[in-house]
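Take a look at this single chain, the form predicted on its own, given in structure tokens.
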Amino acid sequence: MDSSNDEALDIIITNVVATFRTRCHLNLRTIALEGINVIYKPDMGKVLMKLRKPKITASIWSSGKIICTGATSEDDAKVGARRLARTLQKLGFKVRFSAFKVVNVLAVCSMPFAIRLIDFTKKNRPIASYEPELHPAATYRIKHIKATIQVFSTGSITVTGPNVQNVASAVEQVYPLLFECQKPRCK
């Protein structure tokens, strides 16, 4: 960060996806009527089976493959994937928690200023790109630590990556890029 500009960034963790595995076959229609907050889709061959605390939603395949999202950190994802996988042993599966990974995180931060998107664009030309017919935010992809950042005029950013850590080295990454571009203050 900037040493004549000595704000701390929030960084909102809004979504995380993870993904993890019962080694076992489910029967989606068991699920559906004898588990609670569960929604059965026949038509896409899975259940959508919802916890409060953590709040999560969670999609089960009958592979046994369960993918849960709508957590707000690496945490609870791995808190409400085990709560899940212990209300499905409650039903009669015989569950075993296995394969837990987390594969998306999403989380929004912003800048104490606003940006100039086409300046930001023009001066990242390879990795940053703008279309402003078909998206407001200017996108800027980081290779190496798998992440993509939509900048907004305004100063909002959207990242997402592959975990926590890379979301936070992305932030890192792109503030310079963005303070160089920023909007004069009007007074």
Contents of the next structure:
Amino acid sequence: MDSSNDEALDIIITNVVATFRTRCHLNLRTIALEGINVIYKPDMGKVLMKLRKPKITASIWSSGKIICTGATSEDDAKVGARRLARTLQKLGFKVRFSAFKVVNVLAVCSMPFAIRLIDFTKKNRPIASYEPELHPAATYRIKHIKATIQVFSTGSITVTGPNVQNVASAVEQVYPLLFECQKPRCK
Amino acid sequence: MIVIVLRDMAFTSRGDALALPRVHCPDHPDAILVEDYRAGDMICPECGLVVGDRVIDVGSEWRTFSNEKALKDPSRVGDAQNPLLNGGDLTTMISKGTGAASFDECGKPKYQNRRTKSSSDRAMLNAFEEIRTMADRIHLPAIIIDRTNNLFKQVYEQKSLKGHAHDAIATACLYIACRQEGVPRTFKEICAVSPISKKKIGRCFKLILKMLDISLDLINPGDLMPRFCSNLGLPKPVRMAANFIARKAVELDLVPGRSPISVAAAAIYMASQASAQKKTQKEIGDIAGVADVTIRQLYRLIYPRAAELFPPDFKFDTPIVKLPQL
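Target state, the form predicted in complex with the partner chain; input state, the form predicted on its own:
Now the full complex is given, and it begins with the chain already shown.
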């Protein structure tokens, strides 16, 4: 479904970022002193808590808002978030798990061919932008699905979007464009 | 006599300002009076009676003769107007007086508020000053400065980049203007004349492109070649050779994903090593703003196909086989 090729493209999700609220005020000092695997950052006003089981890092603010990063799938993010809320509950706070939302999904994908970035940028003028002085990849932003794709000349691309669905459809959309600008295989 | 007329004037002007003057010709009350600007008169067209309502003469204050070699024209006052960029230079500034009357009892000058310039445009004028300074440091021509000013004005009026430092926006505008005129300056060169870091300039640059909906052409090594070569003092054949090498290298795609500046630097290195004026990697790196290890790396990439990269009519001082192998 990805292309008319017989090889399927592997889209590997590397990072899922999610936020949720605990609906109660959290005392960061208590968490910092009594929690396990925590790092207190008083200058930023937050506590970092790292979980092992779904490998997740969470930034906890005293208002009760928590950002969860490092998960490898949406379900993992949810499990990790709930586990985090449970840990906070055990520390004595009246935690209510609410407003869980996946905010960002980052995936990498590798094309089986190398890409000519200059051609790609010229063909997709306003949507694609390439500044070799600033970043070696060309950025392609698809507005209506709110996804951003960074295309490297080796053929690997990274896609970021608000959820996994969008990421998949973004890859599908961009594949034909990349296919046109590929570098011929033989030298 | 004059006093009476003035008082009359005050009377009529205190009334409705927009209505026609109330005086009419006594013989022809319906006739619309014709204004004579030079003399400040109102004249009845029917009988020619002068109903001198206004005593303001809007002609020039001094007489100037065209055949006089007057160094200054006394009827022109103030700076040249910059209508595109300011909101109309119609402010009046009161300068500090020199006579005794301009000081009050304690010896302090009256009329101290000289500072109220066109305040809404003050930030813009400051930015223009900054742009002018930066452009002068790298000797940019007036076209680019004008274009930069225009870009800055557009950005400033849109107000979406209001939070960013004006200097950063001005620098980014300068970069864009150079690109648009076809004489791109690298970010590092612009960084050298501006207090803003390359990261901030890049960030503002992307925002401005999005905001003003501009799309720019990509840089290619050929744009930078003349400047780098003349800074290094390389003669024309070497420059042409370097140009050719860089173009061929990009065509043959020997250097995928590499910055065009680095490609240009490596091409210059190869061309200069094959000619009589050999430049070291360090010298080229200094001029181009590229690290010498980068030049070395790129040179290794293009060295294998050196024979194809040189132009056919190039006179080799050092033959290809004797080129340094890093």
